[in-house]
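One chain comes next, on its own, written out as structure tokens in the form predicted on its own.
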Amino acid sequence: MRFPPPLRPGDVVAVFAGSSPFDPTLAWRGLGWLASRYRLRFDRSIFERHGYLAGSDERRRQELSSYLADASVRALIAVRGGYGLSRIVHEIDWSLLREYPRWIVGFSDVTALHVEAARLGIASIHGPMVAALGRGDTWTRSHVLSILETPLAPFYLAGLRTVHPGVAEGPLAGGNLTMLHACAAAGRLSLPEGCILLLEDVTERPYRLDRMLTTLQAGGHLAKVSGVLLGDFTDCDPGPDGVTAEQVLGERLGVLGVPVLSGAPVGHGLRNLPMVLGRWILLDGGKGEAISEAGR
């Protein structure tokens, strides 16, 4: 796995809107905060709206392609997720990322880009986006700044719940379950051998979580997984049957026979801890911990 260089104050950061429209006020606030430390590159066309998309496919595809081709850009940060990257991701020249490795930052719909980075063996950052930075939350801003400038600092996450026992280690991979399922359907998903799979989602009924996990397993996509780290499954409420998301996750992931830990503050919850996809992570079901040493 190749890790792009850490950012330094004054580096060029490109902001893109590859998915859905967003709150302009939050975006401007987030842009202002980033601009206080980095040199921003963005086009006002990010504020375009085309139904449920942040502008046309051509606008969004050209924007992302141009930043990937610009060797001076050290990081690409999404404004927000939603939907839209699935329409253009297969048309991007991803060899540009291999030629000029740089950080891709975001989550939710941006999982489609993390999948492409992982296919090339390039690390990326699963974490808050520009609109979230616009909310002015000190915790979020400090963690984003820290991971951009010290991405391989020691990592320690305690107090996790053991869904299935055991100890495992491997490179962190994954992201939003719905998007991983979509990437698999498109033939783009290739999880690293022996990976620790990070999963989160939002507003999906438990039976849909069941369907996606079952399909990924039946398709052989989970055969390489050595452990699972579960983030937030926000508003994934039970239907009339009463089956919970926790029950589904425990049942469908338990059959893999690998350690499964839940409770990571990652995803669509109040706190979204940024994490480097590609880092070597140790999961310890006995201690309820996820650990990564400095530099790995």
The other form holds:
Protein chains: 2
Amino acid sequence: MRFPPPLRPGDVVAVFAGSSPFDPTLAWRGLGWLASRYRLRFDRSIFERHGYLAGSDERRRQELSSYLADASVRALIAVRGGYGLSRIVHEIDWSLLREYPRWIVGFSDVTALHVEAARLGIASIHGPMVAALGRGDTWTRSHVLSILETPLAPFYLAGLRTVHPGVAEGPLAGGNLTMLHACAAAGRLSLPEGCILLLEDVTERPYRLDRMLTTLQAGGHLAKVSGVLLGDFTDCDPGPDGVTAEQVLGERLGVLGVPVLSGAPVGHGLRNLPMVLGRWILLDGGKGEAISEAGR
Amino acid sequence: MRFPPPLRPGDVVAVFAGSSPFDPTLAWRGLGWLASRYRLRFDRSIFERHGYLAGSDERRRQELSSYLADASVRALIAVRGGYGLSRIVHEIDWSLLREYPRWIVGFSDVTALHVEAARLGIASIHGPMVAALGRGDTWTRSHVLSILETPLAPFYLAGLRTVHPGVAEGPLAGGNLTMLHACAAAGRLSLPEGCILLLEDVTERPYRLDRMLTTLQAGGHLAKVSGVLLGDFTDCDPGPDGVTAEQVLGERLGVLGVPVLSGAPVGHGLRNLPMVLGRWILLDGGKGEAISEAGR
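Let me have the form predicted in complex with a further copy of the same chain next, following on from the form predicted on its own.
Full complex below, order starting with the chain above.
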């Protein structure tokens, strides 16, 4: 696993909109705040709207490709998720990322890019995006700065709930379950062997979570997983049958026979703690902790 | 492609519940009507409810397996769809179907079984299930009888709308888009070369239809398609962006460069015309027709 260099103030940061349109006010605020610390690169075409897409496939593909081709860009931060990267991700020349490793930052729809980075063995940052930085809360902003500038600082998450006991360690991988499932259908998902799988999702009925986990398992993807760290499953409310997301996650992940811990403040909830995918992480079901040592 | 023998009155028909629970009254009515013409085989355990499943995985798997192992069963008809076959389909011994070809009947979640049958080169029936037969409308019942007893009668569907022009022919394949996508993620989807792809869905936002079609294309599955026949996309309403299911289907399927016809009364709408998957079908975009000749 290769880690792109940490950012320093004044480094070039590119902002791209590969998915859905967003609130322009939040985006401008987020851009303004980032520009106070880094040299920002972005094009005004990010504000284009084509239905549920932030501009045409051509625009979004060229934008992403041009930043990947520019070695001066040290991080690529998405404005917002939604939907859209699935339409272009298979047409991007990903060898550029291997040639010049740099940080890709985002979550939700951006999971499609994390999947590509993981395939190349390049670490990436699962976390808040530009529009979220525009909301102005200090917690989010300070965590984003920390992870950009000290991505391999010691990491310690306590107070997790142990859904299935055990201790496991491996490289952190994953992201949004719906997107991981879509990447599998597209034939692009390749989880690192022995990984700790991070999962979160939003507005999916429990039976849909079941279907996605079940098909990922049937497809052999979950056989590579040595532990699971669950983030938020926001608005994944039960249907008339009353089965909850917690029940489904517990049951479907229980059959894997690996430790499963829940309660990571990651995803579409109030707090979205950025984490470095690709980092070595230890899950301890006895202590309810997730730990990464400094430097790896 | 092999076609199981047509049914005759008095033949053994097995009713299974591999997916979600259902309205018992409708099921009893459907069972009663079927029993007036065929020798029915079913177990009362079909009425079990485990959350969104019609009984445990073990129960549903054993039920399906035992009917597949019994050569006297000439057709297996699902009670209802919903969700659940994804959990057991990869644990079934499908060689039994190749050994004793017989009709599998259903749609929606049952697409998971059509995918398995297609992989073995066995035709199957995409159409209404037992609970729908319990509603008692003559149109549905007479079409189901016809397809069971004369599955290779001449087939003629007119008045279709031409979304993309052209003429194409090939074996009919497909079913529920969400399930085809899930089968792809599970590594089980193998569409027949040159097939005419039947698609329908229910309660999926247009951007989700986009994601599923996009990932099926990225995964190479749609390269095998020589034409598309669209059924109903029920309650696939636009989100705040206003993009409709029709727009998405037109745009995403348009890039395939094959004829696309819509308006087949197939799926979750008022009328669900049964069709034989595996039959050779001619799509004529000029005339707005879909035609199968007798006997193939």
